[in-house]
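Next up is one chain by itself, shown in structure tokens, the form predicted on its own.
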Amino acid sequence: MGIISLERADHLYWIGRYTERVFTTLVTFFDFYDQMIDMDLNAYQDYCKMVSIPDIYGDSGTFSKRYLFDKYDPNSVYSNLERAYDNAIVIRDEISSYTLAYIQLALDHLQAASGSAAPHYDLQQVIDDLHAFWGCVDDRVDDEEARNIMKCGKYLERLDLYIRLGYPDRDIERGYSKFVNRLDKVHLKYHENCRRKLDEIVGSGSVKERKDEAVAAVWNFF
């Protein structure tokens, strides 16, 4: 395949971005949800804080809908997944439109979601829609480089969110190793200074100590 222009990379990238930053979102979700029901209704607001996000809600009840369904809320889950879709149909022809569906399919399960009287149970098919997303990914996007750059977006997400919501170190250092790993195939330039950070600080296990500093090591990365 022909290089990739730097427009079409940064649409790559943020299509594993975008759909990442929805996967696990919902499924974090679910473990607030739990605590919010079981014990504390007031427990939204500390996932506010470690996503770094407004809390614009006032309740659990607010922010259960807002959060998830609320197109006009630009950090809900249906904003972000609005994007990954705004991403993939401009560059449809290189990830495929069967691969396009996929996004277009969590988009309509998250709507009817909305509607549902058990929403929570429902979403569980979004999940599904974006492990089809991915396998479907590996199997109809042609060129390496562009699966990599999308593999890139997606693995550096889901280590800004596991490094926020206090994931065990281990999961951290899995997503940061799959990172790597699909970094060193891509011409993507980086702050060699942040990889060094990132480097010693998930490499010495010392993540929730300096959460902060790899927080803006991830923010900083390219």
Contents of the next structure:
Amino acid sequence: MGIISLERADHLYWIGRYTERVFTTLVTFFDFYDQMIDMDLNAYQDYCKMVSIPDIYGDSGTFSKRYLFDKYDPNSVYSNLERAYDNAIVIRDEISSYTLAYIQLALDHLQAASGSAAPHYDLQQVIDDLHAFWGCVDDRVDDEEARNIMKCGKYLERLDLYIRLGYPDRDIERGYSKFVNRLDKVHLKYHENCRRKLDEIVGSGSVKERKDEAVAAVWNFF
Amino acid sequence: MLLDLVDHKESINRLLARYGVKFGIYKNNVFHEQLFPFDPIPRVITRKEFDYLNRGLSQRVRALNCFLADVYSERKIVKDGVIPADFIYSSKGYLPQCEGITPPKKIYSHISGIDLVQGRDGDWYILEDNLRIPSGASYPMIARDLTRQAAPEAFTRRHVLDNRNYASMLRQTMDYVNTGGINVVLTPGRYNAAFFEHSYLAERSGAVLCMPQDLAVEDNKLYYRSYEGRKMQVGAVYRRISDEYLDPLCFLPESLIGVPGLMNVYASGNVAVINAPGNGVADDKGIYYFVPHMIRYYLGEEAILKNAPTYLAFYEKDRSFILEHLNRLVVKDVSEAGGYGVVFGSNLSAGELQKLADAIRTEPRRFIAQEVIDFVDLMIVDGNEQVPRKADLRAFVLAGEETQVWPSGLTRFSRNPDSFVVNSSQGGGFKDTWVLSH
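For comparison with the form predicted on its own, produce the structure of the form predicted in complex with the partner chain.
Let's see the whole complex now, leading with the same chain.
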């Protein structure tokens, strides 16, 4: 219908952020999990520092369980996926039941994997659901502005995590380019100084040297 | 018959879970969202039987609409002594703020949910009318869609009328009264018990699902506001918010889920509100008794569908009868809904019966009593076996250009073998309702 309320724009944006947070977190988590199998049992501590979450876990086994599946841990993957669902369910009419179903499926699969001895294997299904979710967004969300707002959230979250987790410059540049491409197509109000700062840092390939500034610019962007 | 569907129970319920077919319930003030248990064996209604129900239900809703128009304007039915004034003006559903307001196209109850049961004698009995914000149509609608996916063969040999047209019927109903602008479904939000329905009906009918804060009144018109400052006029609001919370400037001032000024816009004829505020006076359990009288009074016809035999404690003669036969009657508190405030005398101890009798004597207007209808059981799948359970039918009647009954309905059943209470809030499940094309 071509008109998006403030409330709805907010939900669209945060669906993008939370689904991407779950997606990138899971993908990255597997790298750390791999290290924790037999190389560095404390690798999770670095991970917590990188994404600025408190280390409430104590050991790698507890981290693997709680960080993925604990609904009472506000930083867990499960909690973030629930927040994606909370934002999605209130705009079913915008994104369609088909699209919403992939978040529900991701939640169901995440829950089903909670007892698994091989989370890497079982959580692949959650990643697949999220891929399907974004495919469905392109196919089923008719309103272009709505799609673009969702993708603004998605790519800003990706940028944030890529910077924090030390992804290669090329990935960060690509993520930032996708973000500004969507940003220029919507009417979201943002802080222009943050954009200038990110243009400068990402454009000069100095994210690693100026990581704190980049993280702050993303944090304060909207 | 229909046993082929039993094997598909699990796959259908899996699909229902996938699409989030849930309802909310508050327990100890904490919100829980749960799947609405679905039984795959449908209630089946023949075309002939449906035609009969269609005539009876349409007649009833036409009369109820006449009653609402009358009671908020000339009140002829009171002046002519058909319904005592007490029953209208003491009803919690009667809203003086609605006096003199004529809704677009003079339709008050656009979507009516009428609860019926079928007695063992084959007759249908009306249990209650729901003319405020009856919910439930979305469940059989989506269940049909998903059952057809999971068990297509079940439909190839049978001739079942498609019920997936509910959303288009709803759309037509909204369009008919729309005063110019978009259609919206106004929901109080995610933590409402029927939120699934709000969101699903919005999606399927093409209306915009909106929260109260998305709407604003300006120049006595209602607008949907965009995040970048544009606005779009709203012509019809299918509101899923109770009357008392709808507009804090008119009803409860503490309401945070209303739209300030909405009632003025509505009263000026600048927006249609579906269903009209004030309808509660017509679905009051006490007014129920008078519906056959209304049909006679407004339409000059005899009621096609029967009420359950009902006694009004308000009338002395009825009150004596109720008190004398309390142990075999079902007593309903007219101020309660959702299956609450319904008491079967046969389940009460002597002390409890005495307490109830005292309450009836003290506040007779608050209670009605009905004969317990021995209504038919329907088979449900329980584990590996099929067992009989009590079930009712909520039929949906849509009043737009014409008044018509949706060829389906929500069949609710009790999962407890000893209970007549079918409400989802009290653990009941639901079935699809098939209307055969012959």
